[in-house]
Amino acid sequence: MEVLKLAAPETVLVVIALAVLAVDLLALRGQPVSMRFGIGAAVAGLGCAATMLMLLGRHAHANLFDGMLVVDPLTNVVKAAIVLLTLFTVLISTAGKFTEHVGEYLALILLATVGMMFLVSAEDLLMIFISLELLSLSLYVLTAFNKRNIKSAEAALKYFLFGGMAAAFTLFGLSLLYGMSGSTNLHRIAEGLAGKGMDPLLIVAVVTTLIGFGFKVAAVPFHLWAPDAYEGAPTPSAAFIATGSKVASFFILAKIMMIGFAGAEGSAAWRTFISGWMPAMALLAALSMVLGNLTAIAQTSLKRLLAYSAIAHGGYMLLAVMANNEAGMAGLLYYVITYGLATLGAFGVVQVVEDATGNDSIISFTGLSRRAPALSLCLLVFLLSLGGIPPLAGFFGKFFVFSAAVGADGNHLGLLWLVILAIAMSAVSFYYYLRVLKAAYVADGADVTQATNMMAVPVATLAALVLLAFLVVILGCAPALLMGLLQAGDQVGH
């Protein structure tokens, strides 16, 4: 009865998933795909705001099966976060037109939502494992799911290709994290490793352990996968691997990293670098943010501009998770919420673009700000957030991210190159952001008189993308009601 009461929310998600299958395939085969995203977005709308007010209303700490399944404040946050940006990628779904097999699409978006919140509630080997499969084979089947798309069947391929693996250098870590400590359990990893300093054997559990999460957080050089899945995927889908997973991979790639080889840490502090998972981790991240934002400015397709935009986001976040303290945990997912809130608006208006005009390249936002004025003030919120402007989320993401490096080795400032180096690729990051800013809004007369037809944008569609537009305004605002949530969980957590 226990592991019911506390696997409640994604019990309540299954039965949605498989709900929405049942209606679906039972009552609505014949009717229009509109109708039957409608009804099928509402009911799985009312399952994830059930599990939301599941998750938020409890209060519960507990530990099953020595650390299979773990229920804390912070997961509880964390996993409500995931359920609310699977909401709005169902909302944003509604006006979709890639496929007729509504049913099989929600149910599998629900099913990845599973996935995500029992890896992160997962402090065991296997279970973080089986939770990663889960969450995986869903993508690979969402990416494929455009069948009348060349790209997305290619898309899909390479992704479960690379995903593949992937798999099996995290397994292959994972087994040599057991085989050196004699458990699967995080806590009891880093008791078994204690005092054994880097042996060979531990030198290549970190290494194929950070291959394995490098993949899945999409970091250089293990990020080949992400242009190519986020370009030929439909569009919603690409917008829940760019964000749900993120969300879930990064807080269980920092849970591995600062519990499971804790006193493997060595040092990235400049030219004073020390053999362990951080040195590893600082040249991810520096690779990340320099080949994401530099790469950036070459793209001529949106969704491909994002991709890169994301290896550049998740360089961000490694910093966060070598921090290695409580701040840079809170920092993280603070960072990677927001990060998650803009990336899913900007996809949105991604696909109401690409459904009016028949590709998602820069130049078919070419006076945006005309045709759908509602939308491109959406878009400008979205892109000026993940560059990092004030008074927005984004800007506060990278402050707490920044400061939790800066801070994290006591005066000695040893991550201060790498802030630097972040803080450059920022301001490199402007101009592409501003690039698809000025189609939008500073477009040359002769192209604006190609694209002054007003746009019809969904009314689901709009509803989610002001709503996200608001929250990533309000957490600018106002950061400490989403830090607040994370420290006060993470405290009790400890």
Contents of the next structure:
Amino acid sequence: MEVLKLAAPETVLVVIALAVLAVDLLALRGQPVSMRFGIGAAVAGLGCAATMLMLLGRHAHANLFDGMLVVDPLTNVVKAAIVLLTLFTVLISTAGKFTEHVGEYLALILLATVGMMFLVSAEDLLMIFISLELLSLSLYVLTAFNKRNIKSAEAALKYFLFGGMAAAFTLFGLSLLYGMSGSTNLHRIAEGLAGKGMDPLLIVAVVTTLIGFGFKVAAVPFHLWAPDAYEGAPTPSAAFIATGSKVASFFILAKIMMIGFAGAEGSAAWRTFISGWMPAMALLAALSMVLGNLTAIAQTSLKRLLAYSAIAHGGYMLLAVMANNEAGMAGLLYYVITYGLATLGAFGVVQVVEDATGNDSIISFTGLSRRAPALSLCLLVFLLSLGGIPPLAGFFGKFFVFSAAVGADGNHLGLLWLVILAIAMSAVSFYYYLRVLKAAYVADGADVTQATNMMAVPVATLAALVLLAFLVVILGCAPALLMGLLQAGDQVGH
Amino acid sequence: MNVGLEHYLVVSAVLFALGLLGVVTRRNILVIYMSLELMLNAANLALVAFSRFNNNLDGQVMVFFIITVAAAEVAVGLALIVALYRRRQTTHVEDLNLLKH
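Provide the structure of the form predicted together with its partner chain, given the form predicted alone shown above.
Then the entire complex follows, led off by the chain already shown.
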């Protein structure tokens, strides 16, 4: 019974997922798609809102079955953020014309969310694996959902093949970890590994686990699936893969590295590399930042551009994991949540423009400020936040992450070289974000004539986007709102 | 001859490497799936061996879950292949070339 009480938010979401599926299949058959989407999204949205209230309203500390389900304030905040991102994903998909299978689509989104929530609560290898698979399998199907688009199935297959390989790598690493420590609980693993030094088996375990999660968070050189999956997937699915799933994956990656591999850090300080997970992760972070940003410059499709920008942001977030302390964890979560809000918003704008013009190339955004002023203002907020302009949330995310990496205890400015690289690369990122905004705001004379008619923006989508933009501005003006929650949770959690 | 833990681990590593080789070099998606399964089973073998030599059943419990999840994964994967085949009449990775920069 205690399980049901502690897993109540997850249980509610599962019930809502089944309810959405049942209502759509039994009662709404034969109705127009927009109405089915409206009713389904209303049910799913109410479920998400209820789940968030339950999560934020409880203060329990519990650890069930030896780390299988850990409930504490920090995991509650992270889960609430994930459910919020899900809620917005549901809202921006309501105007979608990509599928008639509304019930299945919404149910899969909710089930993926349940996977993320269990992932966030897991401190045991078995639960980590199962919830990761629940999440991934739902995402593969969501990617393939647009059966009319010839690219969708291809994108899903590529995502599936890379994802399956990632799962195999992760699993192999985890099996070695279990073998060396004799336990599947992260804390017990760290105890079992303590004092053994870097024996070859541990190095293999570190490398394979990192490769597996590198695929999951799309770090270079394991990023190849991401641009293809984002481009081919229906836009709301791509938004979901880029945001909610990122939050959960980075949280669990940080947990495995900070708790499970505690003692096997090594060092990534400049010229004093010591083998461990730090130098390997430093390599992934540096490559992601450089390649992600430089490749994004050359993109013409906005979805691919956002994919490469996601890879670059993944690099910055790895930096926060490497800070390896509470400040790093809080900074990471602040960064990934605000990044999620801004990216979800940008994808929402892409979806509206894609529906109106037929494609997502940057040229389609020409003159957006005249065709849809509110929409382009939202886009401005999201992209500037992703670029890291001061009054917006993205700036404080970068600030927290970089200061945590510089000030990490015992490193004595060892990670400074990576922070400098990160700052230089985020300057590069302005270029491609501004290129999109230039198309939207400073249209060339020739294009103005064909771009003067107003664009129809669905009301629910516009409301969701304005709300997202509002959140990005609020979290930028008062970062303590979220940071306070994260830090409080973090301190109690340790 | 006495079979020890290291023998199991070597077999498991070889299986994993063979699976990886298959995933990287094969061109038919179905064969790639089989190679993926081989990689998962390499992890299973390692888990069972560790479980036996650690005198602890956690590893074996995990293997049951992994087998179940792998079955679900194959179901999803085959569904994706069917979806692809309906649109494109192919199961070869070289034909997955619509998505490029």
